[in-house]
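Okay, so here's just one chain, in structure tokens, the form predicted on its own.
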Amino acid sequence: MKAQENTIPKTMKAVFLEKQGGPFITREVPVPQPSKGEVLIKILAAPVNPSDIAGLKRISDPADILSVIPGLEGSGIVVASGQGLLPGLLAGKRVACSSSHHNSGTWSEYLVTKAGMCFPLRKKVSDEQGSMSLVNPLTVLGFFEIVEKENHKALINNAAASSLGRMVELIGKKRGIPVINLVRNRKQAEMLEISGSAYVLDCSDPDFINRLRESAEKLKATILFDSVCSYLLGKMTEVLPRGSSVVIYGNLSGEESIHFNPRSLIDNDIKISGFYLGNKTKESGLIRNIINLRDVSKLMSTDLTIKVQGRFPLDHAQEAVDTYLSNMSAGKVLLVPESKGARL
């Protein structure tokens, strides 16, 4: 192992679940060591993402949950590297990074991950913005790969007031693809309308389904991206234009099953599929992923600024998660290891 700092401690703070279902706590654990092809990163900031929580819920063995450090993405400085050309090239650089081991996540003071899951941050990109430059931006670019490959003229996005939802509209405007934004209440609808969104529908509106039908037909919006998975999803699929696609990429409602009208799916040739970023990046291949990372880097340097509603030290991880889940549309919540106290 090649170290770029002589001050790497032997132990670090990291966030764990105390038991299945919570709460989040911090424990002192050994600092991990990078193997061949890996780097050790001193974490500067890490966001709380719905996918972080969802990943923990998928772990069924109570014994396994105790060893998992959450956190899929973050930013930091490469302070040590294992053998290999790429780890050496990243030595000492400030990077955006993604976790490659379930027992080494970004909700910690140090992270070991594959060098290929890091990319250098431009000087214009702050530590905070850089920490959020992988999961959501790459997900959105993945959406638009699907949109353009299948030649959709417009799209519908649920939970559109979220950080990811704002990115979807930004990229849609850049590429000339109209976005119908679905939000859960009138307050969120007004927020988006004030910010300049042309097409906003409030899911709590009693006439929502009819308005969705009219908007989708008018704009020829033939693909729906849904991260909510509420009972409304079945009703929404019934009013989509013939030949539409429904892409499910989250389950914010927590519903375990959704009811669809099979006759409507058959008669209208509606296709339903799932989207998981990890699978998408494997499918895209190295060259496509490098292009996407380059595009993300440009966006973070110019147009894309993600709103942050709060910053918390690792010891306040439970408060950070509660703050984010209680109001996702208010902006991202970050864990900042070197922070000494909760900051909103």
Ligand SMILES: NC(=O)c1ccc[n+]([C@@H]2O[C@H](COP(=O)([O-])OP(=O)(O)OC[C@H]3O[C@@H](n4cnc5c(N)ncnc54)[C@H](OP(=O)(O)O)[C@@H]3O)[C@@H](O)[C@H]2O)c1
The other form holds:
Amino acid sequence: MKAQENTIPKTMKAVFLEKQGGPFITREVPVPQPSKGEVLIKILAAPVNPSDIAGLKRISDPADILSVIPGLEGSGIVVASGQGLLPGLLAGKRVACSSSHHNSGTWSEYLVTKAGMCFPLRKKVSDEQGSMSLVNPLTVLGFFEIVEKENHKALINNAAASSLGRMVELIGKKRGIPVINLVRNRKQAEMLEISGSAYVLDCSDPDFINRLRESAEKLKATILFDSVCSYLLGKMTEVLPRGSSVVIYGNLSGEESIHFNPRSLIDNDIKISGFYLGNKTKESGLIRNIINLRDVSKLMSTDLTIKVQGRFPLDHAQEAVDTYLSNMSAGKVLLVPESKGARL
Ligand SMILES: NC(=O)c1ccc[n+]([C@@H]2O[C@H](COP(=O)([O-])OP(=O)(O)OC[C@H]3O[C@@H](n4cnc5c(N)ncnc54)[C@H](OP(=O)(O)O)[C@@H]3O)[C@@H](O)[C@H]2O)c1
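Given the form predicted on its own above, what does the protein look like in the form predicted in complex with this ligand?
And the full complex, kicking off with our chain again.
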């Protein structure tokens, strides 16, 4: 291992779940060492994402809980490199990074990860914004790859008041693809309308399904991206134009099964599939991924600013998660290892 900093401590603070279901606590653990092809990153900021929470809920072995450091993405400085060309090239760079081991996540002072899961941040991109530049932006670009490949004229996105939803709207505008934004209450609908979204539907409106039918038909919106998976999904699917696709990319409702009317799927030639960024990047190959990372980097240094509602030190991880879960649409919550106290 080559260290770029001679100040790397022996131990670090990291967030763990005390037991399944919580609370989040911090423990002092050894700073991990990068192996061949890996780098050690001093973390500057890391968001709380739905996938972090969902991932922890999926751990079934209580023993695993004790070793998992959450945090899928973040930003930081590469302070040590394992053997290899890429780790060497990243030495000393400020990067966006994604974790590659369950027991080394970004909710900690240091992260060890594969060098291929880091990319250098442009000067214009702040540590905070850079910490959110992988998971959601790359997912949205993946959506538009599907939209463009399958030649959809417009798209529908559910849970559209999310950070990801705001990016879908932005890219839709840039590429001339109308987006029908589905939200769960009137307050979110107003928020989106004020921010300039032309098509917003409130799922709690008693006439929602009819409105969806009309808007989808009018705009020829033949693809629905859904991250909620509520009981309404089956009903929504029944009113999509013939030949539509439904892409499920999240399960915010926590529903374990969804009811679809088989007759309507057959008669209307509806295709249902799942989307997971990890699988998509494997399928896309190196060149496509490099192009997408470059596009994200450009976007983040120009038009894309992700809303942040609070910053918390690692010791306040439980408060950070509670703040986030109590109002996800208010913006992302970040864990900032060097911050001295909570800042809202
Ligand atoms: N498949 C993939 O590869 C992939 C990659 C990235 C993200 N995702 C998914 O994309 C979704 C959005 O992520 P994000 O980081 O942008 O989230 P976010 O900014 O934290 O926002 C979450 C949004 O979902 C809403 N929401 C939460 N529970 C809901 C429910 N039961 N019904 C309706 N709306 C609900 C929240 O509304 P309130 O404010 O009212 O709670 C909020 O507007 C998540 O499901 C995430 O897992 C998937």
